[in-house]
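Read the single chain below, which is given as structure tokens and is the form predicted on its own.
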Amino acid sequence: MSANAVVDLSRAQFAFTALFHILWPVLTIGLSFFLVILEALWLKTQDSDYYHHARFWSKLFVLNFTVGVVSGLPMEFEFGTNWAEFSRFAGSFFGAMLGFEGAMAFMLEAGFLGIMLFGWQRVPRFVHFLSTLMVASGASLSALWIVMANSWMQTPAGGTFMHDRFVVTDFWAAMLNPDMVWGVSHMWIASIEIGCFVVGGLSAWHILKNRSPDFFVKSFKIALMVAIVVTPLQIYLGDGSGRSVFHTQPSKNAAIEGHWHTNSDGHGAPWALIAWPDAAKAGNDWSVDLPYVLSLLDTHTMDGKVEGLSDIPAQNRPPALPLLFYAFRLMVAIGFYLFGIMLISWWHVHRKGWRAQNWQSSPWLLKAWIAGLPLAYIAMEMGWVVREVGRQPWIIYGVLRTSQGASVLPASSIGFSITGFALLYAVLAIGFFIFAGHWLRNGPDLSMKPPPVTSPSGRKGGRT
């Protein structure tokens, strides 16, 4: 088997493990944020429904957290087994980011998780709320360090390359690289948005099935209120991320837009609504173009110049052009779908209010929220496909090619490990859905009594 085929196998393995693993941390972030809101509302209002919501949704959180931890472990080892040359080349920065994530994020999250799950009757209310806040902070910090490291791979900065290694000269410049702000914010808001549509979709399912509908209207309301903020914000961040790619990664920008020829001065670049890019012919087999729109999107002017793929050496162009083209459009289309659901739901509230019966009178809208649950995940996965495949053929953009960062391994070893990971992840996924299905069918346990208020003197009493 050729060296390129072995590299492709390592890429396929990492892509598989990454696309599976990323499903879980995003919900960990989104659900932890939601649990903080629930517990804060419980402490403020003393409404026991919020306490029961916190206990109910925390079960999904711990299931999700467990699968996320187990599925993420192979990725840590892959940097040493499959990508040893990359680790040697960039370890002075990339290794530090992974170390910060483990020491400053995962340990914070794991350290307070036990209190959050089992400390309801054992610690004062404020201490428990603080533990929930620390778990949420740890989850978000984890995303910060990981996406910061990935952003550096997209736009390397803060050092020099000598003797086949990256040497950090300015750690702040490396961390605050050009892609960092857009990359981190876009990913974090995506996690919150996924949390909204998981909570909202599952709450809508309970309301539609008339299973504790009055109870689940409260979680549905919180999900909608957060969605009012994050869905338009995510569209804004997506636009900013796209313009950042235009400035820093012109090959990726041209690939996701199916844009082959740089427009001449005074003539705006057209935007391909749909097309079929063909790398072999260095053009699109066919396309439906909207005049001037690509210049408007990328430069916010009608005649801004947008570099085409034909002006980029063939060996530096991203692969899998149809995949990039349609993954990007699917992500954008789902983003506007979720935004549309939010607008229609907000209009529905103004017309009919929050009562469960009024939502049940519009089953199509509840079903739209249920559909939004898997669609939010699909949009996130498509975003990572665009981000990572679009960076190719570079593992560190413009500096180190993916083929140069791979380990020299027998193809049989990689094939064996892919098979092993596939079996492991299948077991994890099946186990998760079995337990999650049991959790969903059982519903909330409304018989649990909230812990009593602890007075300053240490005596328990007050409202529950």
Given for the second form:
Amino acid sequence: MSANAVVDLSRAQFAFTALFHILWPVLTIGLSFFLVILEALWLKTQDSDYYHHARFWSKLFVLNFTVGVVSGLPMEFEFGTNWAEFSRFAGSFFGAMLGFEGAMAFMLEAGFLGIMLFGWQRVPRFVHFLSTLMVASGASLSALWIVMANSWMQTPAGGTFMHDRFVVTDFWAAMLNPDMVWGVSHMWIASIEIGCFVVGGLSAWHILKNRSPDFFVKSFKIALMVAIVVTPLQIYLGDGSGRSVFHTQPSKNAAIEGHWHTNSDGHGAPWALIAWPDAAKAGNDWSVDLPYVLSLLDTHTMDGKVEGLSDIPAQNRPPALPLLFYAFRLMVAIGFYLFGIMLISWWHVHRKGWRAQNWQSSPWLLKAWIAGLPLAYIAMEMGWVVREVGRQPWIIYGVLRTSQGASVLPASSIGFSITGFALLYAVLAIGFFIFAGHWLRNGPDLSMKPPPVTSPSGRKGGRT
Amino acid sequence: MNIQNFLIAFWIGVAGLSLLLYVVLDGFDLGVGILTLVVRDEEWRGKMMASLSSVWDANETWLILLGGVLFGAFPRVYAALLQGLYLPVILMLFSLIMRGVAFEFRHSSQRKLIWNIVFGLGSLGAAMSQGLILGAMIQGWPTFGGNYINNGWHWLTPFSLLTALGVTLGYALMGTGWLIFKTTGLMQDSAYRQGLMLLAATVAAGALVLGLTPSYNAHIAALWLGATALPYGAAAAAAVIAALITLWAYLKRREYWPFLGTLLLFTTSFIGLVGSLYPYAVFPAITWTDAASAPSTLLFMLAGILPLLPIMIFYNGYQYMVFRGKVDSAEYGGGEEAE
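One more: the block was the form predicted on its own; return the form predicted in complex with its partner chain.
Time for the whole complex; same chain goes first.
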């Protein structure tokens, strides 16, 4: 098998394992913050509904968390197994970020997870709250380090590129690389937004089905309040990320917009609303263009210059142009959809108030929330497709080609691992949906007694 | 000692500490998993798994820390190890995925049998692949530009199968020590009996591994059989003493000492064996010094991670303390709702 085919196998494996893995940590991040809010509300109001909410959602949390942990473990090692040349080249920065993630994020998360899940009766309420907060902080810190490392692959900075490796001269410049703030904030808010639409969508389902509707209005309310903040914020961050790509990664920018010809002075670049980009003929087969809009989007002026793919050497253009073009549009459309249902729901509250019956009188709105749940995930996955496929053919943008970063391996070895991952992850996904289905049907246990206010004394099974 | 040598020594130390903590912590964890394969009583199996419920994730995190530390501080070691040991590493990852997810799915499932099997086999597979990796590390492999370029099966030899057996038995022995710690009555009694047999088997396999190691690694042969033998002899003596303590603990049925004795046995063997491989990270071509990152990285990582190490160890210890004591229910976390 040719060397290129081996590289493609490693790419396929990485794409599959990464796209699968990222489904879970986003909810870990979003849901852990939701659990912090619930527990804080419980401690403040002493309303046991919030305690029951915390116990209910933490069951989903642990299922989701487990799949995230076991599918995340291979990610830590795949850089070495399948991208050994990249690891040798970039390890002194990229590896350090993964080291920080392990030490600061995973340890914090894992070190308090047991107490958060099982420690309700074993530690004082305050210590339990602190543990939940630490788990949430650990999960978010993990996103910080990982997306920071990924941002560096998009916009490398902070050191010298030798012939065989990168030497860091300025760690702060490498960490605060041009894409970092946009990349990290866009992803972190995506996690909060997904958590918000999982909680909101599942609460809407309960209200719609008239299953403990008053109970679930409480979680729905929190989801809507969070949505009021994050859905517009995410659109703002998306715009910022897009303009960051325009400035730092012109080939990605041109590819996701199906933009071939750099606009001449005094003429605005048109924006293709829909099109079919064709790499072979170096143009779009057809397109519906809106004049000036691309200049407006990228530069916030009517005639700002936007570099087209034709001005980028063919060997430096990203592959899979229609995928990039439509993945980007789908992500943006979903971002606006989520923003839209937030606005309508807000208006609905304004008109009719929070009561469950009033929500039930607008079943279409509850259904729109339920649809928002899978859509939020799809938007996030599309975002990663844009980010990673759009970076190609580079593994480190402008510095190291993906083909130069791959491990030398027998194709049969990768064939074995890719098959194994596909089978195992199918089991993980099926198992998760079966058990999450049980959890959803069983509903919350409202008879559960909250732990006493004072420090628990009857510690089970203590040394006696 | 110049600054780079100091930094390299420090990071070898941190990598070694992460590996040691991983081996002993996930070691007993995987060991309990292996032992679930031979338990018939579902209630017992439930209690065995419940004893791990609050710690298995934290135990596995030391492996993630090890990966990150190697990747940052010794990128060439990270790359050579993982590329060179592709198949056993993938087998280990698959096994860890299986056991981790079976752990939680079993809890939610009405059909425990399938997840029991997945959990047990995953634990066994992880222990065996780690043993294969150990054997391959001792034997070393030829590299070209850091890469192994032959057919990919160098890690599968009679010697690595022996180390796989040794590690599996040793993990199971730590598992019985943990169960003695966490259980009472008939379950504890059974763990005492299993542990005694496992101790004999582990010591026999370990002695065989140690006896054969010099003939599989010329560097170690020179160290152990030459004028430099003293520190390694001392480590071996300490391991023998640890084995005797463990034996005494099993015969006298001292609750804490089977686990602590086994921990000591693992620690002394680990230091002796891993210490012998130094200065090689991947024998015979890649040394730690050659593989280290530039001083800027080593220093930056030191500033970021050194202050966290005691904190990490503290809160991990705190979590163990919160869940100390005997497991008396198959409910994860100790069955709080029964209160």
